[in-house]
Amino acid sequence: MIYFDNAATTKPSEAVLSLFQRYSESFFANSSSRHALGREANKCLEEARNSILSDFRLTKTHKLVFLSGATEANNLAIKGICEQYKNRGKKIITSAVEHPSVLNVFRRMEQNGFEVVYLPVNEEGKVEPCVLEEAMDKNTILVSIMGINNETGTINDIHSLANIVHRFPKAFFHVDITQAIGKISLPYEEIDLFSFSGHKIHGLKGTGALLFRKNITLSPQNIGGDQEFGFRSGTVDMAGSCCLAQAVHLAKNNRQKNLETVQILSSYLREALKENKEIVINSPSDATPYILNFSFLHKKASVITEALSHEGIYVSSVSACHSKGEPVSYVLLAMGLGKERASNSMRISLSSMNELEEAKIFIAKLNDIIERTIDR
């Protein structure tokens, strides 16, 4: 088995899964109960969250919520900074190309009469700065940009975005780090408010959590028990928030190695293939190599994705956060790329788990698979 899928998902660490299991045996009680077993559950709940909040060095000034994955946070981030603020303003910005998670939560504020505006993206997918800072104006409450695109690995300039909201007083700024987290740095203390999901870091699906300054207020989306601060109520995931401590402490901690050994894999595969006369690549050149989006001019991604998965090789030809509703790219589009190329697109996403082998024995089918393939 190859798997170049790893932007979808993750394999779960040994370490991951060895945490989880001695968990979820030895602290099962809810951290919420008052007995001693109880409180011994919560005493890992808070060591966890503190352990993230370490690791980001963000301990005196934010706050961590833990939640189900990055989807939750983000909702949670959006809806409670909108219902929270809106009489300081109702004017919010995201840009064209961000998770589904992000867009539909806008398009919904934008149905409760929120003024949305939608920023578009320079032909490399990036938001630019003055594009940003023209649309800001004093009614502004909410700026949500993500860190690295999870199709075409684009990476943003979160600092000099920053720079920008903040000169806003009224308006706070979030990032969904989900494809950044452990694969780049960013000024974490610059950001008010960012969200991501520990299966992107071989963590465990259904577990996530949204970092957000002290002094901001949100407006809970699940209303129950006042678990996790009032911020989300509900039984907490005590063995699962510990397994994304340690993914989030381990995806830190070996950051560097992590990526000397995907760069080696990734610029293999991007020259590899540019050497196709079929293939255009999509992601920008000083895009993250842990993503790589490329286009067939000729060929259709989607037969060429199940050829492959025949052979072993489990690859992407749309995000699979909306492959079932969406066979066009609206990534791609936005880039000014067009829909030949945006309905056409395959992404391979990298991790360290992922050997130099595999890219040439990837190379080899594809090219053999595009060869048997008819032309569209």
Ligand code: PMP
Given for the second form:
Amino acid sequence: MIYFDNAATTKPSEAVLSLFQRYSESFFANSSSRHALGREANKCLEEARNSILSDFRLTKTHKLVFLSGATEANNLAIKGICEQYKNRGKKIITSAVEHPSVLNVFRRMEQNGFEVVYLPVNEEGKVEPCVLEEAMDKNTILVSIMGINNETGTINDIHSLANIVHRFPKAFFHVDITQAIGKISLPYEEIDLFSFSGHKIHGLKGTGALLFRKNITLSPQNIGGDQEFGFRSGTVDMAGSCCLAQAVHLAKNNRQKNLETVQILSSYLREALKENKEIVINSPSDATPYILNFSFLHKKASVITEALSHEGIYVSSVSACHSKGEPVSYVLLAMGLGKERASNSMRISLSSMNELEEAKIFIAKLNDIIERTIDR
Ligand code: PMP
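Given the form predicted on its own above, I would also like to look at the protein as it appears in the form predicted together with the named molecule.
Expanding to the full complex; the earlier chain stays at the top.
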């Protein structure tokens, strides 16, 4: 098996899996229970919270709410700010290439009476700071822009974007760092709220968090027993949260080493793909090496993905999150690459668990499949 779909999800690490078993067995009590076992579970939970805050170097300025993943974190950040601060202004800004868990929440806010701006991106998929600057005004209460795009690996200049947002005192800056965590360094202290999932960094599915400045109040989206400071009611997944802390810690400590491993594979793949006349690369040259997106000029991407899958090679054609809907990439369309390219793209996404030998097998199989696949 060759698994090149790590932007969709990663394999949980051994360290995470064994920690989950240990914590689930030893500290299974409800972390809200007042007895000694409950207090022990709560202690583990608070240690996990502090560990993540300290890995981000944000113990003094930010707080953390454990959630089920980036989708929930994006929902809480956007709806939570809009509902809480709606009297300050009605304008909210995002980009045209955000993940559906941001874009569709903005669409909902638009139905609820907010004025929404969907910023265009340039041909590399980046939000240009001057474009954000032009859209900002004193009624803007929220800007949400992703760190790294999940389809193309495009990296946004978060520092410059944050600088612009902070010139407007009523506006909060939210960043979806789901594909960026463990991959690039970001100026976290300049970001008001950020979201991520554990399963993209060899943690567990159903785990994630939202970090936000201590002075921010969010209108809670889950109302109940007031867990997680009242921002997200419901019994906390203590073992999952500890696994999240472990995954974040490993991702942070191994960032450089992992990057070096993935860079070698990515450079090999990019060069080899460029040699095939049927392929055109969509990811900009300065994208994260973890994600490589390209289109087929004459073949159908879905047919090739399926043929690779038959060979035990797993890649993605159009982001897994919306592959059941319209198979045209709105991200590639927004980059101005045209409908043909946007309907026939493939995404390879790597992890440090991949090896160069796998990349070589992949290229050989892909070239072979392209040759025997009829034109669309
Ligand atoms: N944001 C981005 C950029 C993503 O890539 C994903 C996962 N594809 C999400 C948010 C949502 O993550 P989850 O499905 O874990 O909630």
